[in-house]
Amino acid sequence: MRSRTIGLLGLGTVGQALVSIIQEVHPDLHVAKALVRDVNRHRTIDIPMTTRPEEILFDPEIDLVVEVTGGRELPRQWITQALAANKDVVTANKEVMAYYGSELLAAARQSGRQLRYEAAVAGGVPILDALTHHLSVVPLRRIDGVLNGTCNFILSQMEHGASYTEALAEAQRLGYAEADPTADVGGDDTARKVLLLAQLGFHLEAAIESVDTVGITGVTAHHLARLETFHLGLRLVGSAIWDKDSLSLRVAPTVYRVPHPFLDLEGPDNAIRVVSQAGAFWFQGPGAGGYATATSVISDIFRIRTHNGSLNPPPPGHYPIRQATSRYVCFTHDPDQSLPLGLPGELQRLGSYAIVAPGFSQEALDEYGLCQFLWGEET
């Protein structure tokens, strides 16, 4: 194995964490410089550092360029230069990959470099590698994971009565949110991982406005406690299921009994569940942080040091993309009010809630005074 010479796109959390492990662990790999916004700004990593981004993308003795900056247009540009320029490419972006990802597969596969992104989903949990060699040697029939530590940190406040906005705040002053936390609660972050490991795992191309998505903004403090008198919880979770050559894909607060492993998650942990014809795999490990995204971000740069010319998958195929046929779990607003009898389309009854299918309009929710979730179980 040949030493890599590394130009790093971004010196935030994950990037100085990158610098660190390699420093202390890997003499063999060098980090020549970093792009940043501000080159005096106080940083205890002490590394060449740029606001020029060409300064690593056209230097001749970076062979492999590291993108940890986030964002959408400009890591677009920075990687598809990078490839042009001959050299390998690990990015962290997961919005990047969820938008742009089949074009800098094709454009990787084009200059016969490598593009690879296991950081961009569930941080340090090597899942997509799986998803690319280990699970794909057969067919799968469905992955669910939850993929976001901020709604998982919040949804865990209100299990212990905090409202949305209390949890919301809390998880602001301990970091665990943006600012602007909308991508997060809203649901477009898991939305964004789902996609990426859809595509790896079924092989498909999809737009990420494929993926039917909805956020943890309209739960409640009163429905999870009504949820816990029923011995159920409720997490974010997104899913990708195949059904009769077509595909569905989608985000939404969904409900299992306890236990279950997706309830045990309260902060920064992701799981994920890939379902195959061998049975069902799990994956676990920590979704965020400097140390464990960087990790992965070090797995990728191995991977192509020890491996020659291109490894990126083939081009993906166009497979149908359907709304999936949904179940719900149905229960009273009021817990001194009875489930209604007969209520269309139950399947279940389970004391004080019911399963049905597809679901209710908003309307007819009014109607009978019911709140619904996504159902997680097998009816």
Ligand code: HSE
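Positions refer to the first chain, counted from 1. Not measured: the values here are computed from a predicted model. Whichever C-alpha set is largest while still superposing within 1.5 Å between the two forms counts as the rigid core. Compared with the form predicted in complex with the ligand:
Put the two forms on the same core and the Cα of Tyr100 is off by less than 2 Å between the two forms. Once the rigid core is overlaid between the two forms, Gly161 counts among the residues whose Cα shifts by 2 Å or more.
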The other form holds:
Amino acid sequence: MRSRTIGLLGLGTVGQALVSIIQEVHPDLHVAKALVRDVNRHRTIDIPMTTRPEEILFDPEIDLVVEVTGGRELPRQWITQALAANKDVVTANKEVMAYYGSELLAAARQSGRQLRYEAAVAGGVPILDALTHHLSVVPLRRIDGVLNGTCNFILSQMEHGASYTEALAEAQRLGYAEADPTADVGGDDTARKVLLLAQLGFHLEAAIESVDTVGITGVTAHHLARLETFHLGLRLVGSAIWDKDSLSLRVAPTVYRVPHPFLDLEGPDNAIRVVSQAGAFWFQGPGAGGYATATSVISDIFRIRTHNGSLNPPPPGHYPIRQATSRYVCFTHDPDQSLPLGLPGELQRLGSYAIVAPGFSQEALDEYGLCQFLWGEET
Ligand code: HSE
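Given the form predicted alone above, produce the structure of the same protein in the form predicted in complex with the ligand.
Below: every chain and molecule of the assembly, starting with the one above.
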């Protein structure tokens, strides 16, 4: 194994954690330089810095580029340039991989370099590695994941009495939330991650627009309190579901019966359930935060170091993407109002809530005085 000279694009939470871990425990890796917006900003780590990406992308001493900036268009350009300059690339950027992953992986294959992105989904949890290797030998049926720590944190804080605004501000302070947290709470961050999981798990290429996405902005403390009285709980879940010869991709606030492993996630931890013909596999661990994410980046660097040349898989196939068949849990908004008898599409009634399919329009919900969320369990 030869040592690697790394050029780092981005020195935020993940970039700084990466440099610290390398300096403390991996003396065989060398971070030569980091791209930053402002070299004068105070940082605890000591490393050469530049504001000019070309000083990293075209430095012949640098043979591996790590991109941890976030965003879409500039990272796309930088990753393309790094691969063309014969450098391997590791990125933690789910956005650039969800939008331009096919193009960038093709560029890596063409240049004979590697592009790895384990840290882009579920932070420190080695789920992409598991899907690429161990689970690639068995047909999968579905992948469900709680993939956004900010949403877990907000929902659990609201369950404990905090307001949405307070909980979001705290998630930002703790460094879980994106620079623009709209992507967290609106479900787009989870959509990007579930797309990346589906592409590997089901060997397909799909556009991000094919993920039917609903975030948590419509979930209130009142909803969570009502669900709690039924011994139910809610998390934002991304799902990729294979049925016969088509796939559905969706993100939605989803309800489960207590206890459920997804409902135990209160902070940055993520969990993924992969259901295959060999049974269900569970993966859980820290999905956000500098140290966990940097762990996956370093793991990718070691993978690249032990395998010379391109290991990126061949381009996948295309499958029809369809609307998921869904069941919903319905209950009255007003706890003093009883659930109307014989709701259209009613499949089951469990005390004060009912499971229905296919779900109600907003007009029907208003007419019956109901709230409705996706039901995550088999009926
Ligand atoms: N904003 C993301 C989250 C960071 O809250 O999970 C990790 O991708």
